[in-house]
Every structure is written in structure tokens, then in C-alpha cells.
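Okay, so here's just one chain, in C-alpha cells, the form predicted on its own.
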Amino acid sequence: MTSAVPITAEELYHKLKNVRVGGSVCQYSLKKCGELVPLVNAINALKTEKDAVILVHSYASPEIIYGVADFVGDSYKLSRDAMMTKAKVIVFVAVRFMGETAKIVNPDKEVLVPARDPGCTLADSITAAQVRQLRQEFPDYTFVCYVNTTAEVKAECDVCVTSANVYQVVERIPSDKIYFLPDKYMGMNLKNEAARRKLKKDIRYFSGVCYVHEEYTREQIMKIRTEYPGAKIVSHPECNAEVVANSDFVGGTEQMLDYMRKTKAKQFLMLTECGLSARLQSEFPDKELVGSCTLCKYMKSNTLEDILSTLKSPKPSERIVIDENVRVRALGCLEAMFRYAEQGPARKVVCE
């Protein structure tokens, strides 16, 4: 957790210093950090005053990463340090989906979200009227959604997943037929890796998918192979099935880190956002990043400026509100997820 003690450029640029992803975006001199400063000092003081947590994903910016937040993950990490947060007040620092997954176990406590821009093409994919019309068309099948949907889209889903549990998850849903949504990669991904465990489960998925994932090839792999003949290639799951068939590890953002924090290779093709990439290159400055990764426009609305204008006075649009008939219906489609991945010793979440 960060501290309201105030925080001096050289120890701001000390965090960053190593990081170089994202052209001048996201790079860090001692002058540049001399900037931020200000911003985040007065950010951590505010918190403290308003009894704020600031709760961060990987995929944003990494001054917020490092100065200002109080936890930091993916969707099922973050999810969990929502839960658990005494404060009354949570600043999610990512996209609106995220913040209304915060609400939902947290209905008495105010979630704003920041971004100038929260959308998520795989989230704004699919909509509950769009859940409703497939329930009717597929009544026998059991309705699996990735925690990248809104609180709507939840409340008409039986279970959720996150990209690092669904594996798991879905092996221990006792149903036989999985409708899968929105992210077609991640239920194609799905069903092979079914198919893998020898599992008997009609799979079927939608057609949503991440304007960023999507962008990866197998060439692009094939290319960095023969060019670096010793490199790990790492994937989200939210990437095609070619890409993940020729990765040599696939998980979530936390699971992808905990690989490359262990493995001894030295260098890495990173395909998913860059706010990974960025985290790599902080906390692993001896591990090398070869080729490139994509900027995700909604993740990096987020900028301190926001964080703290929210802060001090929340518009409207910032503010998380739910209907209470959706929420505590969402509420048992995440309790079925918290469920199944907690339950009793099961084979590894992801697939290598």
C-alpha cells in the first residue's frame, strides 16, 4: 500500500527508470518524475483524507502503478482485494467493467472509476438483451461469462470467469454443455484446452473480441524464433489459438509474471497489453522484453490528473451505480466463480 508520506522524484525514477515500452509514453528521466511528483503526493494525501483505496490493473500507466496504487493485479486478484478493502471509498483505476465488478461485492461502499475513456470492445461485445435471446435459443446449456462484461450481462450469467481461473473453473462446473461469452479467442482457447483434458463438454462460444489481443500472429511468434532462438513467448488467453498453440506459456497478467519471475530464460515476447510489459522491465530489470507490445486506449485514459480531479470531486459519469436487482444477481454469478476456483486442490489454471 502507498503511503501519504511524501514520495521524492529520485525515488519515483528509481521505480521507473528501467522501464521503456510504449515510445515516450512510458519513459522515465529523473525531470520527467520531477513532474509527477506533485501529482502523486497530492493524490496519496487526498486518499488518505477521504478514506480512498486505489486499486490498479496492470495494464495502466506505470507512474500510477508505482506512486500511487494500493493494490495492483489482474480482474480475479483485484476482485478479491475489493472484497476484503475496509475503506470507504474505492478508486478503480481501469475500465468501467472492472469498477462495477468492484460495486457488486461492495454495494455500501462509493467506486469511481477515473478513465476519460472506459470502454472495452470485448465488454461493450455483448449485451443482456443479447445473454436473454441465447438462454432461449441453448436452455440446456450452462451460461459461462468472462469477467470482461458488464454487471447486466452478469446477472444473466450462471458463473464468471477470469482469464486466470476459466480453465479451472469450467473443468469443475458439473454441467456437460458451456455457453461461452463474448470473447471468441478465449472460447476457442477454451474448448482445446477441454479437448486437452479429455474432457466431454460441448463448448460453444460468442463472437466478441480485444481490440489489442487480436491484433497478435503466429508470425509474429515464427519471427522473434528465429530471431532470438532462445526466448520464451508468453500469451493471454484472449489471443487466437494459433497464438497460444505456439506460446510457451499462456495465462493471466498475474500467472505470466509469476512465470517470468521463475523460469531462467532471460528473454521474453510479451503478447498482451504493455502496462505488463512495463511492470516486467521494474520489478525483473535483469529479464529482456524482445519485439513489441499494444497500448490499450481505455486502460491508458487513466492519468493522474483524473485520479485525483475524482478524487477531490466525482462528475457523475465517474460514479459506480448499479440497479440492486442486477447487482445481487450478478453477485451469485461471481459467488459461483469464487466458488468453483476455491474449491479443494485442482490441476494448474493454465495451460503451458
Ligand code: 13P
The other form holds:
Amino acid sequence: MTSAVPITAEELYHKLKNVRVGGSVCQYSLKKCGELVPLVNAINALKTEKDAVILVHSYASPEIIYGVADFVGDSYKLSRDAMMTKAKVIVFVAVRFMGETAKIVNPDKEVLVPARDPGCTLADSITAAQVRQLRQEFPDYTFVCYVNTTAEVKAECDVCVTSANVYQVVERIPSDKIYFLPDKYMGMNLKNEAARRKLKKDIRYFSGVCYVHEEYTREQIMKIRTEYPGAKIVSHPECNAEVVANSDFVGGTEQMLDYMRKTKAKQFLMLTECGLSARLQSEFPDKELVGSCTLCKYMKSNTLEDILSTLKSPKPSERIVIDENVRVRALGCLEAMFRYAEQGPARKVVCE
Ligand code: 13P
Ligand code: SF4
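Having gone through the form predicted on its own, I am curious about the other one (the form predicted together with the ligand); can you provide its structure?
After this comes the whole thing, all chains and molecules, with the earlier chain placed first.
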């Protein structure tokens, strides 16, 4: 996506000029791009020198996505990209659990997460000890964890899923008793979708929530439907069941973009973090965003300045280190996901 050939302020501005979300932090003038370009070029030069690759989640700030990213996407795509890269160093511009996923599949590579606050309300909502306790309470259940979990939690679970494959993977798991964790809304959505698909599965779920997606309501959708009757409502499965039931499309962030790319509609309400709205504005300038979005403070705690300093000389807290026993067990959980997800033609992973 980027190269060590220096870019100009005009080139960066061309990619960022249509971005209008998230207040003044996410709006770009040619002057502002001129101020960003020296940092962008320093990072891209250092990346080549250090044999590093930069993976960026779509929720990160637009100047990172369009300035220094080698790979951009959702957690599923980025975990695949992390597996494929030949670079010695992976800089994961996202949150800690995503960096951990990259380290689980790449034990010999240096994985660095430059975020100042690399948390996630979902990943931080459950511990490995709680999973062990739940396994004792529900011994005949298959434990399915969302990728938004720590390596220690993955190590205690049987199969991992991401928002892009949760319905498809759970459908393919032969067990009829599923314990899903940690997201309660995704758990409810999974239960509803399983009923819609007429799957005979008893699905239980934990009580975690994402503070960003928790904000969205059915009332917000109804208001937009009245004001913009042609607008399509696109939501993430971390939203509550009422939001999901009233959406035109539900999917992981990459699937949301794909839907918007393919549909003829011109207006969209996007019920997910503002980074995705920024991608829509930059990459599909003929499509219009209606309503507002919410920022994830953890994803937005990544900055160009910190990426540069992490690449130059990483702090111990920015290095991902995982106990080998935990890593091997967490790898088993991730490999089970890849096996189920890539088992053949997938049924549509959407609720339309
Ligand atoms: P995606 O895998 O859909 O990108 O979601 C990650 C995430 O953290 C959503 O809040
Ligand atoms: Fe975690 Fe929510 Fe931020 Fe995604 S948007 S990283 S689930 S806090």
C-alpha cells in the first residue's frame, strides 16, 4: 500500500480531503497534510530499513491508513496478512489483542503495538480464570471466543471467531452446545441468527459489551429512516439485537465496506467506529454518510509520532510477549477458526 518513495503533501491530501468524520481531529487541509508528510516519510523509510511491515485496523486514524499502512482491514483479514508476511517486524496499529493474534501465529517475529492505550472493553471484560470457572459450570459446551480476547482467554477456548465469520463458524462446529464469549450482544445476535437458520444449538453467552457499539439504538435508525428514506443502515454484530434487526446489512467491518461498494444506494448510516466512515468517504466519494458515528479511544490512541518512536526503539510495553504454553494453546483455538472458516463455500454471513 505504501512505499519508501517519499510522498508529497498533495498526494496525501488527495486521499484525505473527503474525510469529514470525528470532528477536527479527522479533517484534513493541504496545510495539515504538509505537516504530516515528514512524519509519514520518516516512518516509511524506517520501515524498509528495519524490514518491518505495518498492519492497520480500519478504526485507526485516516492519516495512518493512507500514509503508512502496508495492510488495512478487519481483524480476520489482518490475522491472515500477519500469517503471510515475510517481514521480520510487524507493527500492529490497532489494540493489544490484535497484536497478540499476530504474535500467536508468528512466534519468531517481533510484534509491536504502538497504541498508548491498547485496551478494548470486550477483551478486558473476561479473564482466563473466569473461562476456567465457566468450563467447570458448563462441561459439555464448546467454548467459542470472539477474537477480541486476550491470548490467555483464547488458550482456554476451543474455537475463535471474528465478526466476519461468527455465524458461519458456529454453524459448522459439530457441537449442539455453544458457550460464546465475551460479547453479550454478539451472543444474542448469534442466537437469533442460529434460530433463523434453524440450527438446533443451545447457545449461552457471557456479559461483555463494546462501549462504542453499545451506543447505537433502534430510535437512531428510525430517525434516519424518516429523514433519509433511501439510506441503507449498515451495522456491526457488536450492536444490540434491535439495531441488528432493523439494519439492511450486518457484518464485520470489511464486509460492511464490501456491501457499500456493491450496493447502488448512495446514502448510508454506518453503525460502527468512525474509522470506517472515514474509509467510506475517502474511497467512495460518490456515497454519502448520514447520521453520526462513535470513536474508539483505544484505536485512536495510535499516532504517527508513536509509530515512529516504536519503530526506532520500542518500549518494553509495546513489545508483544506471550508465554509459550499459552501461545501454543491459543494457536489451537485460532487454527480451529481457520479450519472452519475456510472449509468450503460459505453461506452468506449477513442478515438482510
Ligand atoms: P472487525 O473484525 O469487524 O474489524 O471488528 C473489530 C472490532 O474491534 C470491532 O469493534
Ligand atoms: Fe474493542 Fe469496541 Fe474498540 Fe473494537 S471498537 S477495539 S470492540 S472497544
